[in-house]
Amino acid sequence: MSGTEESPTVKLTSGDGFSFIIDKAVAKQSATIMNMLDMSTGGFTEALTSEIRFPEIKGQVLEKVCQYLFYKHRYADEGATERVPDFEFDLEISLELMMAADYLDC
């Protein structure tokens, strides 16, 4: 890929080394990630490399965050005419998941 082409995906890496590659449109459901990938807000390194590390987030939690970003992207434009299913997650990770969601603003 040349320097002028923008990758359609972003690689999110957890503190314990798990990586998840997702579409940028999906990742940008998080305001924090959207700002990190936006060149006009200061040119973060993440915007150039399309890779973001989250050293404080465990792989199990980041995986669930990625699932939620897909869920949010899928159902963001649904009107009141279609029932949106509940987003399921394990109670064991609920506190860590809430903290990650708060940090990522999603």
The other form holds:
Amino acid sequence: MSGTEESPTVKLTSGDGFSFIIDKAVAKQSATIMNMLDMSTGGFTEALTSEIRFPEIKGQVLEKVCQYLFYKHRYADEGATERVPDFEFDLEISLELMMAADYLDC
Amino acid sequence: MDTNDRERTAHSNSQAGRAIRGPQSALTDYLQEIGVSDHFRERRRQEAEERRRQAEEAAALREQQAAAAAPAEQPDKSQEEDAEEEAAVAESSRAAQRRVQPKRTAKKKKKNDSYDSGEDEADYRAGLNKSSARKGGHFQRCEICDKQFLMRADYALARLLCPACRKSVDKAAQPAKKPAARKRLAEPKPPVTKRKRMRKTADGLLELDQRLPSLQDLCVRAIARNIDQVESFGDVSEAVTLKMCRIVSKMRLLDEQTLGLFLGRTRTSVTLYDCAKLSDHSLGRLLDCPSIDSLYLGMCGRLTGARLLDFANRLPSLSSLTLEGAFLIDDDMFAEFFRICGNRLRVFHVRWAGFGEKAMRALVVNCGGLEDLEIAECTNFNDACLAMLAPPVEQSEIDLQNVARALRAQLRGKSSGDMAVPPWRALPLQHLALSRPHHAMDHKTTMRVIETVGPGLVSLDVSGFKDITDEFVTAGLHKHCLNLRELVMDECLEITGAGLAQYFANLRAARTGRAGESLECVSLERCYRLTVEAVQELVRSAGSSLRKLNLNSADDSMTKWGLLALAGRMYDKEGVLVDLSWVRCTTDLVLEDILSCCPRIETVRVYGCPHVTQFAPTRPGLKYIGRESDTL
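Could you drop in the structure for the form predicted in complex with its partner chain? We only have the form predicted on its own so far.
Next comes the full complex, this chain leading.
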């Protein structure tokens, strides 16, 4: 409760202790994070502290998720055109990434 | 030869100097616009001609040489022998030419084909004529051996080397690379061709989603592509599994190896969209999931009747079954399946199968709990089957039931104790779809069925019932189907606009007091006699609740006033779909009026509407399907 209501960034922490500090506008590409940060629905602790923990998600996966959030933030307006590069990720983490994406709704 | 050359030059001159062109078709215009031309064909033809000419010259030269050499070498041979030999030599050389020629042209052709024509076009636009370069080229001096060599293409190379020297230099530089790879490296990379780009766009259009793919979709696609390396999905939600199965099915990868991923002891619902590669035996693995209550088997042409009975016997909670293309299962097996399942069957959908009278009788007699029935495109489904949904009125129908009961009792080997026909009872149907029957369905029979099951129906699909008339709508639907939400009447050719207008007007009058209870989905595809009044009445009575409206091909007497009636009344539901394909009075202006009043329309289908152009109104989330200007 450090009065960071105005904080422009949000800290995402993975289950194995990695933290990613990213812009709120970027983080809100995920519907789940947007709901967590939404003050109008009562204000979760996450919204007050601007810090979200994902104990189920590994750091490696969360990093990829953050990369995707930036990718989506950058290219959302363009739509799926040929100008937009493909989003790359390793096949090894794809199952975990899918579960994380399922949870984060992005 | 000279005349030939002159002709050719004149021809090319006339081509090059042709500044005035006649009228062109829209296709030609369009192809020219996107840069597709047939110049390369002309050029290929010229090249082929050139080669043929050279070969002929060479052959003639060789013949002359042979003719000159023959007498000198063998002076003691007689004239006749000489003539014979000469002919033989000429013949053999010609034969050799023939043997070589096709090979060369084939090779050439192959090479030409392997090039994307885009490269040729690029050359053309840059003003570089490849064939002329091949004929002339530039003479350069090699930096290493100082030999003159012909440089064929305009490569931007760092060093000027003759082919032999370049080969050795390349070899020294990259000893590990394969020769093919080196060759590819040495040549300039062909530019990204227009065709490739178009193909990518085509893929995108097939997906029909212009938005950026979600991370879930990306993962699912990546996993589906490598499905053979996945051992199990672990703990993912049913929706994700379903999506995965959908994609795997679409890529036609669902086989015995991958089937296991979609099964599990705890699965209650199994959906397999494409069972074409699954044998009857592997479908038996579904029995390992004893808690299945809902089963969907698409394209299950290999499923046998015995396996279906296994499902009925050994999946105790199976209450919903959808079979698509179950060609091996006959009428009797379906009948037996219904007898085993009895009252627990709630949902039964069958499409493209041998579903006929016996099966229908067994269904009506045994499955008293059926709420959702779909029988689509079944070849044996006829008017008599349809009549069984209504109480029997004629003695012949009652007899039919009697005989069937007797036969069934015999089959089961029981005593004639239960031979008595149970009183007929109506099925508690809420959803009934009997679309596109292969036999004519009588108007009277249809009316009887509607009278019986109508009051409970929420959705009704009578597509392709070509004999039903306006009376079905005004008397049948209006009086009996008061709870209807979805009405699909595609290709009911006898229904007129006046009848529909009256029905919708009556509907509005009957429902004035009750808010929020109106039609949500109306499909009147190929009802050619639809009129402006009918659409106006439809919008008045159900406009605010419509989610899907299909007026496909209602072109004969439709004007823009009918379409403008749509404006302003469809605003309650999310994601409204409107199909205006082949309604040719649809224009950009009409769409602008409609879309400005209906912010929730998300999909507009406009196949065959030439007046809908790329200037049609757009907004985020709105997509056009089938617009002419989007054509690739």
